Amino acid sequence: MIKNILGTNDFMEFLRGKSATFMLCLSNTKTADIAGITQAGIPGQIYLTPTLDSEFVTCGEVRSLENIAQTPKGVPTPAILTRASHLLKPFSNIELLNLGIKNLPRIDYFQTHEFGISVSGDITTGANIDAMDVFKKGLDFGQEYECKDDYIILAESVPSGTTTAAATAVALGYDCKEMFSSSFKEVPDDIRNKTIENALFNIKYEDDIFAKLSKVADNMLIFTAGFILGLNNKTKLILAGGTQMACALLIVNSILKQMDGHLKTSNLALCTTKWVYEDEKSDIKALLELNDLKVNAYYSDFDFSLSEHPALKLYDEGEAKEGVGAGACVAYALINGISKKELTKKIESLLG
């Protein structure tokens, strides 16, 4: 039920029966305010998406709004896949990383790591990030963090994050604008392309990596790159996501190339959903192959073929696809003995 994108299956097989810490990066970028750029949440309240996702994953309910976040088409947040996986095979720990959100989640007991990072700006006018500072905070956190479990599943909730990721990768010199996925089935290419074009217009020839990241990236991408380098292979780490996490790896790759550095990647992997892997309008495999780092990559072979719920069927039709670590969390459940049928029924039960 876990399929290879790159590398071998040894990494995931080794993790059977092992304990995991689930980390969720929460971040807002004002790029999400651009009309039509994202459907990852409630129109007019997209900024609440990371807040609601974190509340639902940890506590099984949303507290900052009356109802769980869903798109205008009625697609429920991928957090339902993550929550269902946790209910059937609980993570040993869930920790939240505040990487710049407007509204803090109303959560007690679960550890929230604070870094003093502000919401990033709209990339069309400049994200206005102190990229070196955010990167260093990720680096320091990775160096200092002591995992209580066998491995870390690192996920994200960043509305419009695939757009900022595409702009970032192109700004760093990778030919990959068409390789990034979207929460839409019908990708608003005209809006996305114009956004990326306007963002790249702000890049100057003399800008170094961090100057570029300050203008066109988002906090999650930069922090995650720092965290990967700070962790330095000491703990097994699954990047729980699709093309956004692949972009974080490209940032690592660019920094290492500039520094003439090296990173062991035997403890590093990426895991996403079947919907991202099979998406005809993006290419996660090609994106990963642009990287000089050799990282094992997987997707969970899970869909809603066993469900008749119309909202869940929208996933199989190409809506949403990934987020909140859905692919890696489903993989976590599957390698720990949870069946597709059990997982489907649990997800359905969360929708009432």
Contents of the next structure:
Protein chains: 2
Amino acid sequence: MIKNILGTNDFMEFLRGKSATFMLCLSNTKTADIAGITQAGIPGQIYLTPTLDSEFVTCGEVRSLENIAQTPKGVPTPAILTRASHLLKPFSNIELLNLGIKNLPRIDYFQTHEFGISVSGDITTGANIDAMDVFKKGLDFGQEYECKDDYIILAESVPSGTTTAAATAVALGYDCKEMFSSSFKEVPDDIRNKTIENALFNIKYEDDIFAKLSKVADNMLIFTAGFILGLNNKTKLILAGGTQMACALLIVNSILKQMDGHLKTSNLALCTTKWVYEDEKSDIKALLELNDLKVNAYYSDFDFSLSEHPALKLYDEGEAKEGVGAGACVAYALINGISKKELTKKIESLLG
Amino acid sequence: MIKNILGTNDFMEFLRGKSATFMLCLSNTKTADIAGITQAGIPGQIYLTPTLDSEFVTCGEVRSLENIAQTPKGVPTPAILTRASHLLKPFSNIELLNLGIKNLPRIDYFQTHEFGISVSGDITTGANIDAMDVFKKGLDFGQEYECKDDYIILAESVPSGTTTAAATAVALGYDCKEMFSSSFKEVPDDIRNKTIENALFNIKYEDDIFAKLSKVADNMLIFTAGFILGLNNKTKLILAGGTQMACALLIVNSILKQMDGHLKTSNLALCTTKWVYEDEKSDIKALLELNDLKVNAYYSDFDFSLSEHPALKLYDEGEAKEGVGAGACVAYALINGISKKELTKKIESLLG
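Moving on from the form predicted alone, kindly provide the form predicted in complex with a further copy of the same chain as a structure.
Now the complete complex, all chains and molecules, led by this one.
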């Protein structure tokens, strides 16, 4: 039920039955305030999405708003896939990473790592991130982090994160603008491409990697690149996402090339959803193949073919696709004995 | 599937997927010899109930008697809920605490902590407990205990324990006589109230807390109060029971008030059954609200609505209700991905 995008299935098979820490990166970029750029949340309150997603995954309730975040089309957040997986086969541990959010989640007990990182700016005018600082914080966190479980599933909730990821990868010189996914079925190419183009206008020829990241990236991308390098293959890590996580890997690649550095990647993998993998408007596989680093990549062969729920059917029609680690979390459930049917039923039950 | 009685669900959600040590307090009080005071066991052999419960939970067999303990009405011990939870989602560890029982369970391998505590007396004539000694033993055990798991589920098997608990809380000055549960549907108010009244006759105005406990409590209540204080919030602890565990918390409260002491309770919770929560003849919530200590409290939203078994239906009719940590153990199963249906089937299978 887990399919290979790149590499063999050994890595994922090895994790069958093993314990996982689920780590969720929460970040706001003001890029999400651009009208129509994302459907990851409620218009006017898009910034709340990471907050609500983290509340829902950990405690099963959205506390900072009355109802669970839905897109204008009524597509429920992919956090429902994550939560359903956790209900059926609980993660041993959940930790949150505050990478610059406007509203802190209202939860107790669950560890929220604080890094003193601010909400990043709109990339059309400049994200205004201290990229070296955020990168170093990710690096330090990776170096110091001691996982009590067998592996880490690192996920993200960053509205408009695919736009910042596309801008970042292009700014770093990768020929990939068309390879990026979006939460929309009808990708709002005009708004999105215009945003990316405007962002890239700010890049100057003499900008080094970190200068570029400061202008067009988001905190999650930069922090995650640092984290991967800091962790340095000591702990098994699944990057739980699609094109955004692929971009974090491209940042790692660029930094390594500039430093003439090396990184073992035997303990590193990416896992996303079938919706991202099959998306005709993006190309996760090509994006990963642009990378000099060879990283195992998978998608969970899960869709809503067993469901009749109209809100879930929208996923199969190409809306939403990924986020909050949905693809990797479904994979986690599947490699731990949970069936597609059980998952479908549990997800349906969360919609009430 | 876990509902809040007091506080938020964060504590319980945090424990999802985490490992638990199940600790079972076994104690006899001669109060249980009073004819008709409890239905927790076989008339004439009520004293065997903790012994049989511990054998059944650990090894799935009652060894010190031919048949599993049933009440005269045929209500099977709540240990079947505990055992079923353990079968479907095993505790990482089970330990027994001998707090004064007549017959030791006939089991190997499982650690039974011995404290040199004797069976306590009938509270109508005086329980005759060295309360300070039992309390200190609980305190020391809590201070020294190093849990290898993420949390402890502390349960009890003490026939007539709700009667001693009611007498204790009233003796300590709490206005709560009507708030206590009983294993009976038709609470034998005459016998029970008479017992409590007779017990309270022995209390003298000048008696301090420990003098009162010596006369009307049972070893489990006193030891557990010491254990909670000794553990001092260092390990997450679920008090697995209803009104008896609420009484242990009231003892802690009384001791703290007298000493002008404080206790952090962030790692402390109580969890009971739906039958206790919904019982019209007792009031677990009010009992907890009498306490100055704020403790998260939950009940597992589990009943036998999916079963047709007449013996189990008696639970839904108000018999048995709680014991051997049934409510918390069901919660443990539920937060670890076991469904109500699976639990029901497993419990049915234990009845043969």
